[in-house]
Amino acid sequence: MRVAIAGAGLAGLTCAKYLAQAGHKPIVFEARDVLGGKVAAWKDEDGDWYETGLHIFFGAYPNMLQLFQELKIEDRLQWKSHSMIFNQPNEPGTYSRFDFPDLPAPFNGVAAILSNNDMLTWSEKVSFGIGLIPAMLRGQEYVEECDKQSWSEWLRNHNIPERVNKEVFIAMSKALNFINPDEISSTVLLTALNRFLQEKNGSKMAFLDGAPPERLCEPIVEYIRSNGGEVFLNRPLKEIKLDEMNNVKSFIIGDKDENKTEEFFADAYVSAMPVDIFKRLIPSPWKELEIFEKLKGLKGVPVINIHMWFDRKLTDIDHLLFSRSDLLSVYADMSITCKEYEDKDRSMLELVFAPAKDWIGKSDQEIINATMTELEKLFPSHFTGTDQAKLRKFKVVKTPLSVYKAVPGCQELRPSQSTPIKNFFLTGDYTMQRYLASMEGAVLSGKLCASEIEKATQLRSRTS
């Protein structure tokens, strides 16, 4: 069967990828000139890579880490030692860390929070940890239960104390989505959570070793190819045409290098686009249906990516880090942490602007300059005193609309993969599966989506 498939992120990769392992036809259309969608990532003028964001894989990625395992590229992960690092705002320079023993999970979970002594009181652990009681015995259920608030509004019903929140989980709320508690749904910091707590290695963290498009997306695209399928860049999806009974007849692609459009016929047809573009492509006999009228209630959230080049080594720190600042999410030294990034003698910081609605419209330059602020608190000793560290150059990716905003209620706007159009399949990390907003959503969205394809397929062969 041939499928047609639009854009060439990790959700269309591995739907691809497992359609051609089933002996379909997948062709895969990209309306960019790189693959990697969110995890896209390019190269300046001197041969530097920069990317979309910055990209973690947790041990708690099972998808994920079967198909590096499938792939046979598992060595491109660089596993970075069992713990969490924190910056401490009020000693600009110093860490705080929780770091997980070699023992069973949740054991090694607690035994990480109980030994930090530097960010919570053990009545504020205790407090804490009677809280995340119903999450891990009733487990998923409960953890989409909680959808109906806000992460802040989840500690307040459980007499968790407001410290909590500023101490540990707005660093991890800017980390999952880019949006500080108040707003973020406790859904997805309770399923980060679960995760770490009941999986030995769930927030065990690893560096892919080089850029996403050349290390992760390349080996997909080669397995795609040699399994009979195609994949193609500067080809947009610019309308997706109906036949009589409303279901998809074809897909007029557009060719970005020629400036022309083609119309491409399948079996099958499959979006895996972000919501936000897929929702200008609907066709007007879909809108009124409820699973595409509900998208309306789901739009991405800005995210601004930063990079910055120093003259010399500002950490010897092989992790990510935790900022605790008021601006900055996640950042680590590229320069350290990826093997293709190496520089022994001068850092690369990759940081993460969050929360980013007040900043994506203002020009590079004021964004570098309130990060530089910032980093006179985390590196105290390089930017202060006659010898400072200077910035050698920089890049600022701005992505207005990237993973959608996890505000409570999203759950239920969520689609399947499956639509009620007999053809027409979705796949994409806002697509329903457990690991929300994510690198492994959107990979286990996408194995999901050729799941659900092959069997319409043998559905179809039965009735036939």
Ligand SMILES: Cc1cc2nc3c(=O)[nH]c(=O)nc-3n(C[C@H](O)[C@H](O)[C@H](O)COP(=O)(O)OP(=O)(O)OC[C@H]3O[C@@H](n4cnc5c(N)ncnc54)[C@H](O)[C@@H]3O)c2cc1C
Contents of the next structure:
Amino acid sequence: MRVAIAGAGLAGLTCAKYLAQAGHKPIVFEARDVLGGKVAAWKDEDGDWYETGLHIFFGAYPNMLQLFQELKIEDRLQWKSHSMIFNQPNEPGTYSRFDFPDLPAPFNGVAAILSNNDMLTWSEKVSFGIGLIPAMLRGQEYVEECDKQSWSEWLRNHNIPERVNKEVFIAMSKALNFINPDEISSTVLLTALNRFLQEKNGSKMAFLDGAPPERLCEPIVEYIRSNGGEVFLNRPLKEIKLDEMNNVKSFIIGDKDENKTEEFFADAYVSAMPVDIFKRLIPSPWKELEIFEKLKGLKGVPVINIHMWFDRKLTDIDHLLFSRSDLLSVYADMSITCKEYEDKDRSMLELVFAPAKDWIGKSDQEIINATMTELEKLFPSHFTGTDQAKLRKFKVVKTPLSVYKAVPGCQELRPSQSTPIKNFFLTGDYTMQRYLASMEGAVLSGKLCASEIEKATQLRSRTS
Ligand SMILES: Cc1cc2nc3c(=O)[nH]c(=O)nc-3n(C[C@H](O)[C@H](O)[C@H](O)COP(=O)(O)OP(=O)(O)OC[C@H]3O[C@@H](n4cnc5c(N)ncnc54)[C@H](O)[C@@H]3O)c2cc1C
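Now show the form predicted together with the ligand, given that the preceding structure was the form predicted on its own.
Full complex below, order starting with the chain above.
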């Protein structure tokens, strides 16, 4: 069966990979000249990589880890010590750590929380622990019910002091969805906490050993091609054409190289585009169907990814850091954490700037100036006094509409991978799967989409 897929992000590529594995012929059309969507990266004039986002892989990503194994590239994940490291705003340049000992879950998580006395008091830990009991006992059903409340509301409803939010969860909320706890759905935080507390290595983090398009997306493309599929760059989906039954008749595909369009026919069609772009391409006769109508409520959140190359080493920490700064979310010294970006003498900081709503329209220089002020608090010894670290160069990558903004009420808006249109399917991190807007979510949605297409094929062959 020929399957046309629009979008070569992780969801589209994974969907194509599993379709090819099942003996179908996926043909992927990507609008841009680069693979990966939100994991896309480019080389600058010196050959240094810069990325759409600083990306962390977690132990709690079973489908992603299985994909790495199937592609025989597990050695490309660089696992770090099982810890979470937070900057201490009241003592600039210092850190507070949650270190997970080698114990089964949830004891390793409980031990990590209990042994950290810098950030939370004992009574705060106890009140938070009691608040989490329903999530641990009732699991996902409870977590889904909590989508009615923001994380700040959830904490207040459980009598957990606001200080807990300030100390730990502003940082986690910004890391998970680039917004603050007053806005984020409590389902997002509870999903992450449940995974981290229920799986021994759930919160263990890894960095890819190089840029995602080459180190992760290329091997998926090689698999697709060697199993009969195809992937084309610079080929945007322009229009979804319908037949007289309002099923898909064809995809109208643009060709940026030759400035023309072609009509492409297949047995099944998939949108693996971000939700904001797909919404613009929904054909009029479909607009009132509930599944597509609900998409109006899903909207990408702005985020900015910053790269700063310095003339010296600023840190020796080989890990992700939670900045706990007002402007920044997480950051890492990629010259240490990522093999391909290694520089023994000089740092390259990659920093996520969030929430970015008030900054996305500002100039790169304004964003860098604001970030430099934050760095004075994160690395005071390098940015005060006479011999200060010098910024050699920078790159700012803005994504005005990134992953869907996970505010309360979004869960029931997220579509399934199959749709009421019998030859049309959806994949993407925003479609319904339990890992929310993440690389794991994208991979799982691609796998679920391939399996829905497979089911539809079997149904068709039984009825014909
Ligand atoms: C700054 C940042 C940091 C992040 N950090 C993490 C992290 O640490 N860990 C984690 O798990 N996740 C992280 N994420 C989220 C993760 O990157 C996404 O959830 C995931 O990559 C989404 O994949 P996707 O395939 O669903 O969508 P996308 O990656 O958006 O792919 C959609 C593709 O469709 C293409 N497209 C658009 N229009 C068309 C068209 N008309 N025709 C054809 N193709 C089209 C796009 O170019 C793109 O390639 C981060 C995201 C950002 C932005």
